[in-house]
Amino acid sequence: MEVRISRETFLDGVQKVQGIVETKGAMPILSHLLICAEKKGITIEATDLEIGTRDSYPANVIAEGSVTLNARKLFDIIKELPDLEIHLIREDNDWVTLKCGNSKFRLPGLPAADFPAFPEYSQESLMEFSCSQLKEMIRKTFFSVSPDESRQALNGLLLENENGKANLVATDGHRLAFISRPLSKSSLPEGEKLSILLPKKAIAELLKLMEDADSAFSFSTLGNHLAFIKGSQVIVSRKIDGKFPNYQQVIPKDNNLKIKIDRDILSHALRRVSLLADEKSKMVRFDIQKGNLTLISDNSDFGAAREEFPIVYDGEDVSIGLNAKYVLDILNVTEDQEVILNLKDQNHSCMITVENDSDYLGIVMPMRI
């Protein structure tokens, strides 16, 4: 295998992929990406055998071939090249020599064919998404995903496409964000739903790869196995087994109290008191009364912290104690100027809302005050 490529090319597809491979893993192959050199350019390939990533990249192929390198090691001399081109050879016994300007390095490799081979997907899109609108909804919802590995079905987002729209929801069991979007394109014959748990670290890799807005991304299902697919760029990543709660339930639908507040206000407001609300809980409360929020923390360790301030809102006096950062994480991914506390009494949740948005909502579950 010989092969010369771009220094820029060659470093953005190697950095891609260093989220999925195995630092750590019992298995050395993981730790290394396959690049493979056919006659229009290379192929470069990762994969923790939970999820893969595939794409390819123009080049001057002089040999074709493949082989194996350690994934983070290639990255590091990557980035510290000049800007100039890279010449690649495979020698005897899988070594590599790299030369770029005036550097030469020689890299061990491992035997391209004992790398796993990447697992069969489906061409078929059952939807399709804009870049940007996907990125949206992620944002949007991906703060929700619960971080307990021993929670399988919580540990991604819920993927439903029903009536041309997509779903994208989101809990760890005390919050909730829930965002609807039209689909550009779906297959899914009218009436039938299609419910899927993504997990949260495929997720987090198909973020990387949507530099482009207007680009479409296409997902398919084969199997136990779910896709991305842009262009040449395929993510595959196996399903979550387990069965994600029912979230309409969840969903309050007669929180009558409605609460106007600038965005921007409570936020700031927000992040202060919340410097001396307890550590673990991070729990603020909320004292509304008609034309007036009152936010109070009290920490025996730390001291209390108290802020007042107008709002619009003509109802009865109520008070909630609510979680400041998973309030903040909802305040942080919503572009609206004035937000709606929705809420019903202390004991019942409190959804976040905007006017102008019908389709997107969180909701943060009571504490005890």
Second form
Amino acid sequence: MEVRISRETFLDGVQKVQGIVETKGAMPILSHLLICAEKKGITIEATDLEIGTRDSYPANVIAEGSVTLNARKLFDIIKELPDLEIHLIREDNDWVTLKCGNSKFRLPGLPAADFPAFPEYSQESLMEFSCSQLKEMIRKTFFSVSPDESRQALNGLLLENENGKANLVATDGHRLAFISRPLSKSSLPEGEKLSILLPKKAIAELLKLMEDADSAFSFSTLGNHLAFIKGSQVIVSRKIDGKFPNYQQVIPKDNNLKIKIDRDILSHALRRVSLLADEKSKMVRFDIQKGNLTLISDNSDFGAAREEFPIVYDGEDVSIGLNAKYVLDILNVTEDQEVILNLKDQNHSCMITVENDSDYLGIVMPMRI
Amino acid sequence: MVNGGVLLREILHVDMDAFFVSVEEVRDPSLVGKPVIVGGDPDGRGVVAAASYAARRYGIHSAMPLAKARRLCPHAIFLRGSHGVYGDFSRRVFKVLEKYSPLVEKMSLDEAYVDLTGCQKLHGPVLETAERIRNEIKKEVGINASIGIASNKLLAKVASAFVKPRGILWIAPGKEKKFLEPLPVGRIPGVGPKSFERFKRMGVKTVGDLVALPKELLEEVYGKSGNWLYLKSRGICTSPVSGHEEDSRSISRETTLETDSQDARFLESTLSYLVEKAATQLRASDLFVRTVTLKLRTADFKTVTRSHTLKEPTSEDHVIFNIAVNLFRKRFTRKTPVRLVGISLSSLTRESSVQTDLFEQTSHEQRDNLYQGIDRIRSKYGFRSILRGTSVHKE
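Output the structure of the form predicted together with its partner chain; the preceding block shows the form predicted on its own.
In what comes next, the whole complex appears, and the chain from above leads the way.
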């Protein structure tokens, strides 16, 4: 194998797989990436056996062939190289010589034949997202995914496709985020519904690949695997087993106390008051009265803080304890100037919505005051 | 306050006024001022758990049979009581108390000692602090408290009972004798109606009368409790206010099996039983657990322990059992028989989980009621009178 490739292109390709390769693990080859040179370019592949990614890059292929190299070391080297052409030659014993300008490196590769086969996936698109839309949907829900590895079904995002719309839902059992957006293309027969659990890591990798807003990702599934495809770029991941809880059931229908608040004012006040909240629970009390809201944190260890400001509200008084971080997470991803807190009483969930987007909502369960 | 080189203690006894009834009045303000009795079914055999001050005017008091209460005041409002709610209100009261001192000793849902010794610089004079505490409880929780302040727990308790309801009484240092001696002897905590009758026959009516008796006589008549009476009648009490100490201990239950076992279902039911035992003690101590540890010893005397730490502390059997059984299933291989199973609860805290769950079908109130019910049945009929299905193993 012998290849000449621009440093910029190579760096881009090697950088994209850094999140997937395993740096420590029982199988050394998983810390490597696979380079295959054929005809007009190279493909770079990486996997941790759960997720695999592959993309093609233009290169001047002098001799076809393939080899694996330590992904981290290769990245560190390319990063430091001058912006000149890189010349890559594999020797018979899988050692690789890398030349660029006046530099020369010799790297121990591993045989390409030992690299795990790329999982099979389907080219048949079930739905298509524009990058900007998919990015928005992930950004507005991803923070609610549970970090608790022992609750597998809550460890990812639920993707649903129904009636030409895509829904993303995330919950950790204490809060939930839901977004729905129309799909530009959906090949699902009318009346059918598709529900798939996307692993957290696959989503994180996907986010890195979504650079230009205009291009589109298609989504497909095959057996236990799902794939996001954009041109030559593919991310394949295993689906999460397990049953996502019935989230429809916990979206409140009768939270009739509606409190309209300026998002900026609430967000800043909440950040200030939560500085003295209990470190574990992060609880801040919302005392809501006609025309004004008081945020209170009262803690024997750190002291007390309170802040009062006007709101649009003329219902009955209510006091509710909420985890400040959960509320801020939602405020941080909404763009509207005003948010609406939809409450029932201090024992029921608080639903946060915005006026101009009825297809997005966040739910936060209260804390016992 | 320093007196003769000894730091004088400043101890508050905070006691809610007609706690259960006050809670019901907050929940339903139309009850205020009416004779309200919290207990069981007035036609049943229960007793009065709490009576409002309006009901007390009819001679009704706690522990009186409900049937008698009904005869004394037929138009009283009888409530069954909602114990989960009382627990919630109690927690909020204690939250206020714990803001003032780390040394808060919980005596029951509605009664606590607070040690404010050395807190003047922080909170100001003790009498004013007590007033602030009372007002804050009223504002935050909505119920009235009476507070006794003295240099020890005994006197503080007598003082709070003396000024009930809605009173604050400070027994200034040096005035203890003057306060205590004219009181009827029954005011000393621990002197019940029976001893009271006995004292009456001996001509002892007031605490002062009791003080006049020589120690030897008391010991002769009352045996061991003679010395106790001698000290109490003089207002002497050295018992410290013991605040809760977090993480300082653990609750463990383990059992060596009669015969080594490879039967997963039997082992899991044993584990379930041990969890119930440990969790019952946990709840009795008003504690919640963060870390659950499983211990297994196999027939070859190898011991393994595995722990899991919860995000939200709990005291509920089913939550603890789920963790224990998950640890067990990860660890247990049928290859070697098991000799010993154990469970240990550590990182104990007084603070329960405050975060409610989206997908939990039952409210925390319902679950609190359930576990309080289970614990009451057990205290009356023995531990094995009620068990979880998972703890019962049938061949």
